[in-house]
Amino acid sequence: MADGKEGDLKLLGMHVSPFAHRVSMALGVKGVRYEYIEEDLFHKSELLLSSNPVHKKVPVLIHDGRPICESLAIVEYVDEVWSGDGRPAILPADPYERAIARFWASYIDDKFFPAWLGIMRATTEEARGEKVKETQDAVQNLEKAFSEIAGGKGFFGGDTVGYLDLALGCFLPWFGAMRMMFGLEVIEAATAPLLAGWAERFGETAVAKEVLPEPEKAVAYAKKLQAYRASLNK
């Protein structure tokens, strides 16, 4: 980790939260030291509840006592606060390219994430099939976006990991969990070869290896959630 103006920096997260991983990877890209605090979302701490009283969820970055919530907002904050001094930029420098990156990051969270999460939460095969179709459609849109944004390079950020790489790459452990639980490839090489290649490259980056858990941990947590929801319906 690099030295710099970290101050008192804490990250409230959870070991299989892709959104917390998104922030951890952004901090890793910047080489910023921080204290990680694991949260139990079944028994939320007073620190979490007071730091994010609106949504009461992770991640929360607390910088010199001031909380910042929502992963994409935190990533942008990290990029702005820890800029210069030889630290790599996360968002594009060009205003148009930044706007495009923000558009697709919102698409990932608002359209793609609910689609594949719906596969896991579906209670009937029909409902699961609908969510599979939504997920496949979203992957095709992201395949086209990667082709246009990367311009033949290895990452959404070009030659290096950038904003959209973190926005999408944080879900890779859960894609592995989907494969293990349902035999489903979220990003299929046959239908999304560019995105499949990107996923393989991103998974091999130092920042991904340092932060992202094995899919087995996501599977274990998914089963814990399933058991919890089943207990509520009794």
Second form
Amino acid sequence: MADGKEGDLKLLGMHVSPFAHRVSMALGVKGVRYEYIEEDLFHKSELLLSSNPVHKKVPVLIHDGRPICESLAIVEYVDEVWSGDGRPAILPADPYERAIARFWASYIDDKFFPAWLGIMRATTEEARGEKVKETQDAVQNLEKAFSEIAGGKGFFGGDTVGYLDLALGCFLPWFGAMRMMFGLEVIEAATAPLLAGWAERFGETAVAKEVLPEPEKAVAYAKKLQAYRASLNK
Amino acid sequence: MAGSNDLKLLGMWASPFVLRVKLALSLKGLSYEYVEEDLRTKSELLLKSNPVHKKVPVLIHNGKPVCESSVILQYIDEAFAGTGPSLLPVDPYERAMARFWAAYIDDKMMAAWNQASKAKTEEEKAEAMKQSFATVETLEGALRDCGKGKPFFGGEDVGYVDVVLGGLLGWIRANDELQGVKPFDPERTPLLAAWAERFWSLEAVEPQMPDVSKLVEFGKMLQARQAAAGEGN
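Please supply the corresponding structure for the form predicted in complex with its partner chain (the preceding block corresponds to the form predicted on its own).
The complete assembly is shown below, putting the previous chain first.
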């Protein structure tokens, strides 16, 4: 794989999965072609189940028949395989900057994501209120992180998008969905001006425009999920 | 060694996450200053170095802090690439596999163990133990299929996944006594049981491992504290 040839590349994804979008965007940054396979997560394919038997989740990147799972591990894989040849790097080169990027990606997955997802899943006003507060606290931390990491530039990655831009930017369609469904602004310009500026800027990039769906699609999927959960409770 | 490498590790003796970092530093042959933190009265240095989580471990390299054990491990591997063995493999696919299993250990296996320790009723406990064991069985499968008969997750030599799992071994042995559970039962997960013995007895590992009887004592103290807090309700 060291020569970076594309070989046989398949991405198992779902049209509103932010984690799958991280991978699509990473492949887009690298200019790598691949076959995209849309999974129906209510009827998972044999290929998905056999490629990710542990989690049975998307995304899965299958490169020359070998599956790679977990979005951040896949993004690092893509960065390592398609490096050099004038292709943009996704992670920074400096070990300390890489550590900072990995730290915040972990934070996004372990703290930020469960918080805003919790807003959508909350069944009581009280629970929702708690998750809103958690989300706001996380956004404040990310705002501070952006000011430290971007160093006055437009993206976490500097002049161009990098690892953290993909790790966080993938959620923009869902933030749009929450605006539409709850009138809730996850990244408020008043309290997180740098992130708000970044979000707009990221949304205008070629990779985001190519990959990220309209928020309406996320809303439609959320409704489908709600209906499914309601049917389970009958 | 290139340049000034002022390394400081903020830790706590019973923390499995701190142990991971100690093991990595030991395997790489790196010297460092160890600072024991009292987690009930955290130092200014800890609070300043890890303002987001206020947790150990924190590795401070030439004054710059790195937080989160798996991030620290990868940092050590990259910043000290020329020193000692590599923790992560060279091949990108194998690196992705290593990252996958490290994430599994933290996100699934540890989460299941934490659930089990929180279980209040016998029924809850039994269910949690079943979930826990399922994750261990999955890991046994990983060692069997990815390990392919090699002594470690990293192959012939210790690697990233070995260190991520190895950091937990002290508590795994302590829990045997605390909860009467053998997570790496030689009958049910023979490869993991053998791996545990092999890993613990490595020259670079053994001196770093905690005193299991002290962990048991600490565990009992934590259980008592938890029970007392519960009774207050």
